[in-house]
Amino acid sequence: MTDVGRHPRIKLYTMSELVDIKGYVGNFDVKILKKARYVDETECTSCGDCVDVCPVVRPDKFNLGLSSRKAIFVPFPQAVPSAYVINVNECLGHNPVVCAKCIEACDKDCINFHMSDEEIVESVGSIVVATGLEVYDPTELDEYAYTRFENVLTSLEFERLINAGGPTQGELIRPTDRKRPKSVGFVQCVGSRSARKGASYCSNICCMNTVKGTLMLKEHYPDMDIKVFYIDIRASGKGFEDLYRRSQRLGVHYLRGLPGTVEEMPDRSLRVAVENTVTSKLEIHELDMLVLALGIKPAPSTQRLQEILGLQLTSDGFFLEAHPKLQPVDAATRGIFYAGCAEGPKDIKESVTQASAAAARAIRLMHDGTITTEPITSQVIPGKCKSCGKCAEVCPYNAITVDVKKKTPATVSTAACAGCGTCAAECPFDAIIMNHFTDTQIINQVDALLEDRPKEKILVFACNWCSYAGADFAGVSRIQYPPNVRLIRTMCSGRVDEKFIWDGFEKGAPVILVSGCHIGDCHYIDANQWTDKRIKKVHKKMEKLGIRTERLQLEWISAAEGVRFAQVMQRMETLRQDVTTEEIAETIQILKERKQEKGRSKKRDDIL
């Protein structure tokens, strides 16, 4: 942090909040709210004279309430900038008549209660999201009695107690009597790997954090009795297994099983009941202190950032990368990268590694000074655009802007557009051209594939990144599927316009399949969700027209699911054989009459 603060080409905004982000890769406009600290950080020398005279005492949040601080304080040791800040909600100095002791004590005249929050706009080329994490709140797990007994601590509170810079200078003491405990227990997976309360995923760092804590205790207090209650120890990192074995050799007892109840004895010690799953017996352990190894949750700002930047989240609430293997630090939105626990639970080593990778990706992107894009982008025809705003609503990258009130035609930012084609498929006025995947090109493919013996063919619209790749995987794996499948490749299932489906049925297709990435794994953030909505609308129209809805299928197939692709095609072939020539002819007639009626309606509208 000190190096960052001193670097001439790095601007460090502390006590700041991200308000909004506009633009696209290479041209992001970031709006930042810098909150007033009421101390001039450039002049403050951290002499501490103001702290000595401040009468307000509050719990220190950095030490989790285990120590106190004044209303004017340094947020944490080694903070950058090394300057004091005033919490105005606690300070008595809003009105100098009430209290102005810090102002009088400051020889540098650094304190200014007239400071106000400042809004700053920075233009940047790329963004690294490193939002950190939040620990699980164990208060809902009443069986561990965290809120009832003072000698039940969280792993963070324990960490501050054994830290040399903590409230006790590294001396481990019990909160109740401030004496050194003779026995300490650790409970693993608090808030992790639980379907009942907390998160179902593993928080990754808890096991080794506990192992490290036991080693430190044994080094300082060799006679201390230490027990670890666990489901299983996950020591998968480099050298982690050696640390675990070393902890065992030093006399730490590892018991497989989590406590069911915690009771407090008259001397404030704890009585812990545990079912040892190795011996299948109920064991009672008396401990002076119990430490809860807390799991990790996504940072509170994750949801807000996801909305601002148009990013994806996993089911666990962390950010979803563009590709777990090929692009592990890239967001689906170009120019945005992830570092640390923003993407998932990580230890320090993994966080540093990913931060280096994110920095390298950002440098690679910006090194040339210009950004090249794929030619597969959207283009608005101004004469057809009615400024309805539907395209801007469905664009997952916020690449389209339209002023609905002023009725100005929509505009597409080519650099931000990723080429999914959802806007072109959703536009009710055919005012958007999808370059290289135009309506004419796709409809011509439909016509060519169904020109000869259409009843014998299965028409499939396949997403380039998943289902089309799944078909390719089935082919190279020599997996057999019906040879009458005819694929039309689109960049995304979101590009499949309703009129492509109607045109396919009108040309005699017995069945049509629209396939794409699984929900939540879309290459274009959430474009396939619009596909799902569109297919449901087409199904409703088919019901009104008297066309069997089973003839239009929607399937999610990933690039690795070659076997699933073949199985789906077998099912489609069975469905095709069930469609009679008379049913196809009736469908063609219905759709022709529908088209004629639409043509007459359009003429009447033009005349009016």
Given for the second form:
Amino acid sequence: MTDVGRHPRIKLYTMSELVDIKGYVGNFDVKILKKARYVDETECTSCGDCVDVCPVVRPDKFNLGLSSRKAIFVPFPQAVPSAYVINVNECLGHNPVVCAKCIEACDKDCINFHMSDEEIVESVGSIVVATGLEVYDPTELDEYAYTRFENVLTSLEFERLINAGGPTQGELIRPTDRKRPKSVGFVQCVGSRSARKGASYCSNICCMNTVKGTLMLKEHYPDMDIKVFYIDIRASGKGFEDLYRRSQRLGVHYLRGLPGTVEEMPDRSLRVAVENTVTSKLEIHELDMLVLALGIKPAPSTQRLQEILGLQLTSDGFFLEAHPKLQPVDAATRGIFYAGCAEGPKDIKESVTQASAAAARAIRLMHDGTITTEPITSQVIPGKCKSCGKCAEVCPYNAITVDVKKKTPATVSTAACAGCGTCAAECPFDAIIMNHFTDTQIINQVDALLEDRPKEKILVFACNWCSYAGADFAGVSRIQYPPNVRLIRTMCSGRVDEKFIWDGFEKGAPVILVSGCHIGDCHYIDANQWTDKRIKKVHKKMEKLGIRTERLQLEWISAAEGVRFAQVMQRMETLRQDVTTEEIAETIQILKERKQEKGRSKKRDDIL
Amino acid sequence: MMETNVLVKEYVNMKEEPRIGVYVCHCGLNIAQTVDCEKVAELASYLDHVVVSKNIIYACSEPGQQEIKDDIFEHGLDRVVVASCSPRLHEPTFRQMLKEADLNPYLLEMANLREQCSWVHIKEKDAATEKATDLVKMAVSRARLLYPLQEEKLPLTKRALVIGGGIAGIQAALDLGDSGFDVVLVEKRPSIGGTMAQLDKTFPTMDCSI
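Given the form predicted alone, corresponding form predicted together with the partner chain:
To see the whole picture, the full complex is given below, headed by that same chain.
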């Protein structure tokens, strides 16, 4: 930790959060909100004179309320930066009449109540997301009575109690009588591996954390009676089995089965009823203290960061990697990498390993100082452009410039263009070519698919980042769905031009699905809102023409929603079966007439 | 000017007769146990502009790639369709292969026969084979219209942002910093250290966490 504080190349912003990002891989501009600390961290020597005079006493969050601190405090003794901080909501105020005692006490004049929150913009080439975790709140698991009985502790509270730097200097005591417990029980999988409450996944660290706890206790108090209630002990890491065995050898009692109820006895010790699933017998254990081995959840900031950076989450709420085996630290967005529990529950060793991997991946991207851009960008055909400005309006990246008044043709900045293709889909004059996803390339795919027995097929447009990835996820999970589904991949659902849909219906498609990322999760900022608008528009036109609107569906399917992808495909199949041969023939007729009519009016316009 | 150049290229390429090679990958048994790869390859060989159509045990393997590269030279292929797994997985691999064979990497098209066919229609072999045939046909029809694209090199900011100052963020920041890159480390709380700082000894070494 201190290495970070001293490192000449590392600029540390504490009390800070990312609030906005602009730019693209290799050249991001990130906006950081730095909250006021009210203490000059470069000047503060952590002498502690301010603390002595501060009259406000509050529970210490770092010790989970097991001790108290003042309104001006240092988070913990080894904190980096080693500087005090004022919780301004607790502080009585800087008005000398009210308090301001700390200002008087500080010889170095570090305390400044005029500090305000700052917005800082930094330019970076790559980003490592290492937002960590939050522990599970066991309140909802009433059977363990965490909120009712004081001698039921969480594993994190236990950590603070056995920590030499903690509120008891490492002496384990019961909260109720401050005496050392003679017996301690650990309950595993609290908030993990449950279909009922908490998470369904394994939190990965709790087994070994408990094993470690038992070893620490046995080291300090060899006579202590220790019991561990578990489903399985997962000691799969290097050296882990040895620790587990050592714990058993030292006399720690491992019991397979989780407690059903916890009751408090008059002396405040706990009576735990558990079915031992080895013997199939109900056992009652009397324990002085119970420790709940809490599972891991994604950090609370995950969702907001996911929105700011345009990332994807798994159904568990952790960040989704580009590929679980081959790109386990890359985000699907180029230039963004994951490290630690942000990507999934993991222990310290794994976090360190992944962090080094993420750093190496970032270095691989940045080392030669240049970035190769994908040429999948749009371009304007100047001769066809009528300078209407629609493309510039829809571009999420402001990559298109067009002077509507001077009637100069639009131009695309290829560096800023991310390649969603929304402009090409929205251009009323077909004046924009989306490279690698041109109109003709896509229409060719539609036509090839509908050449033979179109009535039996389901045409699906899927965006690369969410829906196509969701279909891949269904595949990896072997989730079965009707085999008459055919996907056409576009980078963004915003690329799906109205004319692809009309072409599909004209070639005999019974049903068409357009699918993309959920609103707010679009990989191209908000390009999919144009998809939404466009489909609504097409639905209106279909209504006017007398084509059933149910035949064109729009669904948002994320990369993690493999199950939902399969469900949507089932639903499409049901819809398809409702479409008759006559209905398809009628639609084809309607669309042909519409085309002829359009052709005639165009000729008329040309003559006029 | 560059824009029109590419457009011209598109027209030029469309007038030329494309020479397409199709490779239907077995992926060991991942695809082949559900999809009749030989049949798919045979049916693809009847499609317009398809010069070579083969099935191949592992297209992504070294010998698999070599076979495709050899064909590119021998048959003068100018478009390649690889019908294997998801392009989200191996598109970069096969684009690199095209580069090595002196073809523009954007003249590649993939058909997803594994994640979106064999794995999701395991018990419907005929329907899966039919779907695979369609997916290859669609890929070929798109491949006909592919044209070369040029990648561009842009300057890059050699700095990294690390969000979160727990053990993972600390390690990433130090590795980046020690490798000569400037790092901006953003931490929400008043100190770095994260959850790790709250722990006492840590497994497997049972030493201090801080």
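Here the structure is a predicted model, which is why all the values come from computation and not from measurement. Numbering follows the first chain given and starts at 1. Rigid core here is just the name for the largest C-alpha set that superposes within 1.5 Å across the two forms.
**Q** Based on a two-rigid-part description between these two forms, is it true that Lys390 and Lys595 share a part?
**A** Both residues go with the same rigid part.
**Q** Treating the chain as two rigid parts, note the angle in degrees by which the smaller turns against the larger between these two forms.
**A** Value for the rigid-body rotation reads 30 degrees.
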